[in-house]
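Listed next as structure tokens is one chain, alone, in the form predicted on its own.
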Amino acid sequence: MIRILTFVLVCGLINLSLYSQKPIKVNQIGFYPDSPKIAIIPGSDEGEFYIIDAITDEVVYTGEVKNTSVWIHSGETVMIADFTDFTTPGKYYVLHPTVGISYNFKIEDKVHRNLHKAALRAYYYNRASIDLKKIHAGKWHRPAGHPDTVVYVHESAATPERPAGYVISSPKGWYDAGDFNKYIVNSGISTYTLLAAYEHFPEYYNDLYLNIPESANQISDILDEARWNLNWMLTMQDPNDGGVYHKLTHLQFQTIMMPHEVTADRYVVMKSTGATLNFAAVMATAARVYEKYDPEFAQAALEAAEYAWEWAVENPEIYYVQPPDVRTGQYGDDDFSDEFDWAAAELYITTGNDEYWNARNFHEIDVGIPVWQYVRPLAWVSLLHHRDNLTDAADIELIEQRIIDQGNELLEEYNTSAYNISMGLYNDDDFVWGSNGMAGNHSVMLLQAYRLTKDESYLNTAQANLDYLLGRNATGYSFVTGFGSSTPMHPHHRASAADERNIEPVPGFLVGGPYAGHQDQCSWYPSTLPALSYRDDWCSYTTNEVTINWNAPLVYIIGAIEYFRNNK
């Protein structure tokens, strides 16, 4: 092997002053030996790039770069770096002559393992109700936040058994974002994945160990976690009718503060359809799902889910309007069609009952990407695991083409974009408020297609969109905070934010991610382009917030992916 300088000096090809610029866009934390292997050049001087040895310095794999295009989300000129059959195990970086270099990258088996247990253990850091230990938490314990043992119902949520003023207990659950409050619709996506993650894989998460309190007990880690939140959920549902409350919320956003320094009054702010079809949904496949391991509370489950879908059906159009007094996020929706059709799903799933089933019309919908206000596609997701297992009444083929034909809208963007991800797919649409929970649904998506066909393009654009996340994207950020060698390190998060003792945030937190709405009104952006349009700032709640919807994406594909890559 030739070192660095030596190349250098004999063939006049690298400029030294360029080693210090890391231009080069890179999955930071790195590659399976038998996955692609793919980094992005920034303009357009093609000829060779080179793989270094980042302990030796010396040069291990040359290649050439290739597809010179310009991304128009971004406004680059980019090339690509293909070095997938380079698959010797070590620690690298990228290096381009005339264009500098990449942060360091491992090649390894497992090489997601310990981002993918910081990505989980993110919800275990959010939790309400709880002393986070030190044996736990490491240097981010702190004293329990909100009991929540006192609780007011709001007057929104008034009823003749629960009036205005009436107190209910409903502790534990997570915080859903950089906030103090607990929000039903945004718990039914995030929960849900939590559980299909388990559901899909359940060999792969019962060897996954957290040290979480609960690790002790001889069920897995996942499913321990995720029932912190369903047991927060089932005591939104008002006894009396069946209906759900929508959020538990101060009256405001608090400020920057420990949550055990709170002290203001929470409440339950009225009952809404969108939020009774989530807790339908979820709490439907909690009952199939814990059967195994607590019967009594998989029947509990159950029969809270056929509570909350009556009180659905008696009350399709029950909108949340935002009471003049509470000013924290609304998670409002005008369409609950998807709401229906994912509950419908889940209870038929579970119950075998072909009245779910009959209640929605499944052919004439389609699949699409999900998000909080969109969750049609977990419907599909859910028939299509348990296709083997359902009544004569299902159209399985129909279920099968349906996810085969989103995989395929989804590679066909890859294909040809210039960064090689799917996003993108829907112009500028997909570089939403969170998009990089959208990159994150993308892969989920595509690994349901791959899970079917085992069609390796599905999983290695799934992969992709990780990369992405994980450096391969136009700022250079790897955007989970602890995780790579340029992170978030003022994410929106209250606990981190407030917390004196620790420079570093929590760790395995997913932000948002690039966008270009800049409703927060931080003082400035680098680019009013949607893909790097992102500021690593505590004020950009629009681009730098962290949420539990964006967390179980990332959750889900790297087990996905962590399983498929060491288990062929």
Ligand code: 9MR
Given for the second form:
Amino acid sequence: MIRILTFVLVCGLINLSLYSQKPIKVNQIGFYPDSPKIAIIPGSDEGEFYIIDAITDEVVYTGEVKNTSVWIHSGETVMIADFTDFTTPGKYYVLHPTVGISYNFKIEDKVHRNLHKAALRAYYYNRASIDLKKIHAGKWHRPAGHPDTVVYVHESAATPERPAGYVISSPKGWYDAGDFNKYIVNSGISTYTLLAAYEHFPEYYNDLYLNIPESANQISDILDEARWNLNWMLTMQDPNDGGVYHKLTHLQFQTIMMPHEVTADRYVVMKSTGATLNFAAVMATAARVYEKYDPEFAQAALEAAEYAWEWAVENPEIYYVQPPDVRTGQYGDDDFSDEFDWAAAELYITTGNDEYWNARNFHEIDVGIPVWQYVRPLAWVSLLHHRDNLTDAADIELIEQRIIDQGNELLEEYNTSAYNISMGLYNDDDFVWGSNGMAGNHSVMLLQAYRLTKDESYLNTAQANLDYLLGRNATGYSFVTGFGSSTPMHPHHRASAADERNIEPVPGFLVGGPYAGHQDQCSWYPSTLPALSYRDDWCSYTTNEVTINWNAPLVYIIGAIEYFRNNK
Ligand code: G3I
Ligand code: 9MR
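Since we've got the form predicted on its own here, give me the form predicted in complex with the ligand too.
Then the entire complex follows, led off by the chain already shown.
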């Protein structure tokens, strides 16, 4: 009987399943047996939905659709299919008799583990100055790009000791994104987030094998990967004064080509307060994270951090101004108060020196969601993690309260959202350029509240945002290359777009995601509504580029969720 019912339902849906996206939206990777499980069904036809075994096509679960409501960010009326109490491992899809089906998903332990490795390996694939060998890179192997051993000091960065045209060597590091440039500001939040993942979950990462060139050493692979960028960052500090160059860049964006094909000159461009404080914060973090494994490096990182801090205190308002002959990314910022807070917090934690705590007024400052130009929340993340080892100067109650308040704000949004996610809190402001990074960073903050309180609603909401990124969203895409049934095939990523050998883009990259700014003038966006405004096309660099700062929260949240779901 069940088989017949399924057959009838599936046949009735053949037309619907010819749509380019399946109408029912679900995490296309899957769920842990004991985690919440939700699908979004468009329309208002409440009634029964079914979970179907993808191998046998049998109905294995019947539930009632509920909560019809409108999601203003996509203009859709949607319903919730909640099948949390179905816990049997396997491969399934969701079916609603009048609406259609979803893509397949799995229920199993460690369901996101491979995706987690891929999200980390994306950094390896974006390394400058190293051959990506077949044994590590598979079919995406390529010769080394950008040795960066001859880099010119740009006029904007000239000093008596290092005049314009002076040559420095500044190899390694990760390409920022789909472009080939290396930007200190964006490296700050990205590298920190990977270091925080390790600092918060060392047992998990000590076991995670990434198949990168350093995998055979005794250090965790995530720390080896982060070190590739830290080594580059260290070369961006001017040893004569402690200031840090804003970026290492071509004068303009290069056309579509493989990294090793590029021959244009490279420059370091002006020092800025923003870059110098990001550098100070990350080096102070690195000093404590690597102390056990490489004390010499840890010491060098701490000295570099303190030198940078001194420069920033003496030069508190050097804003990045793009020189007329430079056209690449700006990462410009007109408020460094959050960068000062973050660098002070990391230096305070690492050194135990009260002067850093006292340099800022932590009682007066708020939390928020981390993004490249707003890093204050990272100060609270680190203070929370180290709260039991701080000096008497710190106010632990304040630190805990700030984290809980931020978590509660996000829970409130989840509870009122038609999609059951926390995106949309500040209305359309969450749908910025890189909204997927924003969704990830919401979850980073929710996970801090969970780590502190062990209240499951924070963990569940953090996972709901991951479900959103992996397919339970208005576009129907799973936004990580290579993971899911419908994933980006044409990201704005030169090393993928120029690769004539492979149809599939480099895997493991989270694309920027829905955003209605449309500055790229790529035509045919399906909608002007922010949550639907996404195109899987090279031309859409405002929605379909990849970057190190969007992948970093993805790594953090998957690692944390995998750890907590399997170690409760
Ligand atoms: O600061 C204003 C704010 O005051 C205003 O309310 C808001 C309204 O739109 O805009 C804010 O400015 C935005 C800015 O980011 C800061 O958030 C701009 O509109 C927006 O266009 C800008 O986007 C940045 C983009 O570069 C263009 O500069 C993205 O955040 C940033 O991720 C992206 O970074 C690029 C690099 O430059 C180059 N490498 C690739 C990378 C990713 O695309
Ligand atoms: O490829 C560039 C991308 O990395 C940047 O995020 C984006 C915005 O700064 O710019 C892209 O380059 C475009 C340039 O700005 C304008 N001409 C077309 C380039 C993309 O093909």
